[in-house]
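In the form predicted on its own, a lone chain appears below as structure tokens.
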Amino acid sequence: MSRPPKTNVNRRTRNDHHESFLRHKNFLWLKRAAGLSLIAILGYALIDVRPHPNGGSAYGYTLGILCTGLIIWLMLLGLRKRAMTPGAWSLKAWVSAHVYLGLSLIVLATLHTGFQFGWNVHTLAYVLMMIVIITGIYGVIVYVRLPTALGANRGEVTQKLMVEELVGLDRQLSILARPLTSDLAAIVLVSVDPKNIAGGVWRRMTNQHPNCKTRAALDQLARAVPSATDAPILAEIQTLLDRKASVLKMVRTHIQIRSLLVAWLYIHVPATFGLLAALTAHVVSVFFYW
């Protein structure tokens, strides 16, 4: 029996399925984004309104509605990311949707505003914001480039793996050392310190640590003069300190790609939530004491 011939909507699915989110069907919600920014310069260039257009006008109300309709929408990804629909919103096109409209209100909003600035509720809605937008800027990234780097760091071994692998070279350390004069087991010993993987919210964002205590140990072991029962032993541990040297480093970076990838959510998290309060403050303050 021959086989029926591949169709188009076949090979569709299939490059839609490897397709990533911000190519989601050819660029279409950044061709759509940059349509609706460009309407809303040609309204503002256009729209004879004295001195400029600005939130108190008819245009300024309408990308104020406009703005505040997206920024409701936006928020909703966190609920929308729980449910796994394909087709034309799918999560897939949700989430581009989300990347090129919510830029498309560094434009929208700036023009709303009819770039008057002060020390107010509204000025504080619009800083919101773009924390926001820069913060989701900085999350793309790190979405897009990151998780290739965290596989070729891994590989095949998981993290769990990785730290379990730790602990058995700190036991083999344990044993191993009990037999040395004690100034060469106190050496080895301190190596054995399971807080000495990551350490503080710094060392696991900029994988420095100039303190390691393993690679200590390997310094001070490398000066040591052992006797000739110890030398064997010293040898054996010392194998073990590069092993584990090797095996802390691949860790720390698997953790600090990790922390890369979630820190920018503890500060676009709270900023959106932020945002929604000022604008409903704004909005308030708009509509009913102006």
Given for the second form:
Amino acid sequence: MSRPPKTNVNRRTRNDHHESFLRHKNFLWLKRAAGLSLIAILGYALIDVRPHPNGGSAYGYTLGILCTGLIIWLMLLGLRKRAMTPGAWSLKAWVSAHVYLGLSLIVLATLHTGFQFGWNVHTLAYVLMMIVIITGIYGVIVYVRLPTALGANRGEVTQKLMVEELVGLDRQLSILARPLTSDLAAIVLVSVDPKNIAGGVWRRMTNQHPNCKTRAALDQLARAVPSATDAPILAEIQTLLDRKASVLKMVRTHIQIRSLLVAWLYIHVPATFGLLAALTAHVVSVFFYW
Amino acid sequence: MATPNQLVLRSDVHFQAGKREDILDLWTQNAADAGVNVRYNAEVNQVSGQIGNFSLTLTSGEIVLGETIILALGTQGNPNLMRCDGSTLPHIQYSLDDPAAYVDEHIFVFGGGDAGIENAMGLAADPAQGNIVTLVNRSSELARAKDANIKSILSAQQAGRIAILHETTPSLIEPGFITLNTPQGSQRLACDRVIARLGSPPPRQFVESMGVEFTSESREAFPKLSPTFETTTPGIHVIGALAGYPLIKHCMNQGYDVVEFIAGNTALKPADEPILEAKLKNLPGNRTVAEWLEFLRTEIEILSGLSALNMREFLLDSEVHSFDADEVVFARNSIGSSLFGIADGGVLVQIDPNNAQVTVPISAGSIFGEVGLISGRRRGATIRASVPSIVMEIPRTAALKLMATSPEARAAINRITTERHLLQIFKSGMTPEDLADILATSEVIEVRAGQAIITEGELSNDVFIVRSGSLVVERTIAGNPIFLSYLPAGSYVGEMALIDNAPRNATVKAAVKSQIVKLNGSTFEDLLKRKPKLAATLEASASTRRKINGFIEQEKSKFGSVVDMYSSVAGFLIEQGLGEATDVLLIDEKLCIGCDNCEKACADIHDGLSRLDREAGKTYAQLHVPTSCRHCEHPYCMTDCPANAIHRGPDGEVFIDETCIGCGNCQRNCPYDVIRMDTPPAAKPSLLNWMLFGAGPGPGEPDQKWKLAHKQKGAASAGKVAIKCDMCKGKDGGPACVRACPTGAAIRISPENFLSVTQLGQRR
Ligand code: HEM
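Please move on to the form predicted together with protoporphyrin IX containing FE (HEM), as the form predicted on its own is already shown.
Now the complete complex, all chains and molecules, led by this one.
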């Protein structure tokens, strides 16, 4: 597109920059991380370590210290995310740097190993790091792919409103069920269960709800043969239950997407702590026994 | 402001601010001690006769005679009472002070007007209170209430939070139960509390029936009063809220004064005399208080419509200063929103911040500082006295009240503002004399949102200035209206037709309710002929506009859908009220992972309460406008703040300072629902403490339970205060919501930049 002409409306100068964490400052951290990796690769190729490249050489030490420093800094994101301290930092910039510098560890740490792997604490640290990184990559994929679905599903309804609507529907259902014959009322009241929304972790993430009580009530009502006095009430209940089923679907999808957006962190973060332990062991053993 | 505290209480009856019951007990006791005859249950229906011989007819038919009458009726009137058996039981109340005070009750609210609906909504607002609220309405529809109230209660009804009974009247109230006549027959229901909001007849009609005249037709008008509080009917006096003095101490003093006057003590000075004397003591001129009042009133143009009594009150709120020649009245960038009136002397406005020699004079009788009335921004220029001067400083709230009550003052202030506005826009060496013709033919028009002031293709040549609100410019391209540009307050539009001598090439309509100054086209043309420099300025701005329009048209033919998208997003944002915003938080739903870190950061940086609700609000094309302050050009919240606690800061942020008294006016006035009333919770344990030992509730706003368990120290007195976004004023990193967003979904924008064509086709 050609450049638009400048407008003369400009009372307050400020920038309305709008870039995602991946594009932040025109991929600044991607460029830096790539540069870092490139230098490390060049170093690896040019510095001829005898008898075999390893972490114990001067070059290896440099890389090792760099990687440890990076890992510790990467961990600090957990603190940064939660600490609203003064200053001009932005979490978006941190995440941007986190992602690209984290990825550069694939190159830096692998070169640091000199491709010497085995069944020991050193390789354990490396494996844990790779787990953290791979889950991180998965995290970025969800961050990029899921938000649109999250917004599209809820439209302009908030989670609070969804829950409130369910409570309201349950209330109306209980009131409407009162005059029904007791067996019919029992069927309707089956669906009135504030706990029957999301279920456990698996249910949340898969969004499969085979024992949805509202579904059950709807199915049973479809088979019921109401009396002439119950029939009009039942029709009204039917509408409410249908409404409830569709609200439930929205809530559950909402919860599913939100769960998927954070679930990976439950591997990313514990693995990080595992990594910290293994890394400590690695560093200590290297200094004492090498 | 003159607080009633500095006012000595002259009355023999005592007063100590406190609980209503205690005050009433004290007064009953004092009245008995003083031997005052009090007739209870005596409702006066009619007053006839004249001074020295009035007769009051009571509802009971009894007639009471009197020589003079003092009315202390208040403005609320008496609430209409419940009429059914059991209507005197103690659980029936006619007002609701704190809806949060009732839990787990069956509450019936009577009355389908605004008061009833608002009370019912308040009681049902928090489901955790567990109240079962029923609104009982006598007619079949809620016709008397405001639209917004009706909508909100109907949706609450649909959500099952409130029940509404129409065509229903009470027949019996018993402790614990109520019996209602409903269209379906009589029903006895559980009921712990009855709140009756059945309206109250305003006292004006009654007062007028005694021959008392009011100052105007307006609902807010007060009776015409002499300095001794006597009405136009000799022998009838009015004191208290009905006289325009709602403060109890004022009212008690007025009662004392009036009785003294009637008893013949005409030498008595009003109770506020010492305060005014103290205020005026250090001024040159040796005038008495009465002379000062008269001097100020006659010299300062905008005060000419006030009565002597108004003037007294006005002066209590204001200050009078004297300045030597060259002394600074206020400096550029200082904070202040008061209005100044020059009673004597004159001032110089320094228009060039770098050169004290470039000034514009303002002479005696006129005003300055009027911009503060509208925007509360910092002072735009330094002002100093040109000769020894006497200047009256009127606080913003008092000035707004003046404008609301005195049409003369309003007209004068409007005329002066328009003139200065024009001078500022058209600079180019204009003088007020040059503008005289234009001003004489100009008019201020109010347009509703969506109303067009210019229509494409039409032959007209008036020029418009946006005084408040904002406009959008649209043009029909290939059958669709395409958004061209956004004009914030302070801009002008319409000059192109004049310059090109062609039909209007675009439609201009109001984005929000706006005040527009309309300048007559032909008069304007004459002005341009006389002022070639002005013509050149306008030509330059018109050519920029032409370029932009051309650009959009050319883009449209190449990238039709992109332009349509831009246009429809702009339309959506305008609909969301961005037209009057200066700085808005937007959320890109393509990036938002719903982590609520924005809300948490907001709460953490502002003593524990979040000022934004991310999820709430409208969305269009994945652009979400959350419930959070937009820092309106003309903040609704500022319009009626009795403590004058809302200001605009240097970066345009509208914020509430610590003098907030928690009255809730701003919350009610905000059309965007972004102000909350709450008590800040106690400080939380530190972040590390939480991370390592699980102490405290963690980042973000603590939940209700934690807040209740950890009241702020000394919170006994800490009531609710108004809380809203202050754009993280004073924090160098800028707004925390944006800083804390991990993905870049949260952005703050100013509409004039965001809605400009430069954004066309920007990638995210
Ligand atoms: C050894 C390397 C890494 C370590 C030690 C590490 C550690 C962490 C930690 C401690 C957090 C904070 C989680 C929380 O408190 O909620 C985090 C978040 C995150 N990490 Fe990593 N990480 C590493 C590599 C990566 C990589 C390679 C990526 C992406 C390619 C990545 C992507 C992310 C993302 C997207 C977040 C979430 C940010 C947010 O939502 O605020 N990480 N990481």
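We call the rigid core whatever largest set of C-alpha positions still superposes within 1.5 Å between the two forms. These figures come from a predicted structure and were not determined experimentally. Numbering follows the first chain given and starts at 1.
> Once everything's superposed on the core, is Thr229 shifted 2 Å or more at the Cα between these two forms?
Replying inline: Superposed on the core, Thr229 moves its C-alpha less than 2 Å between these two forms.
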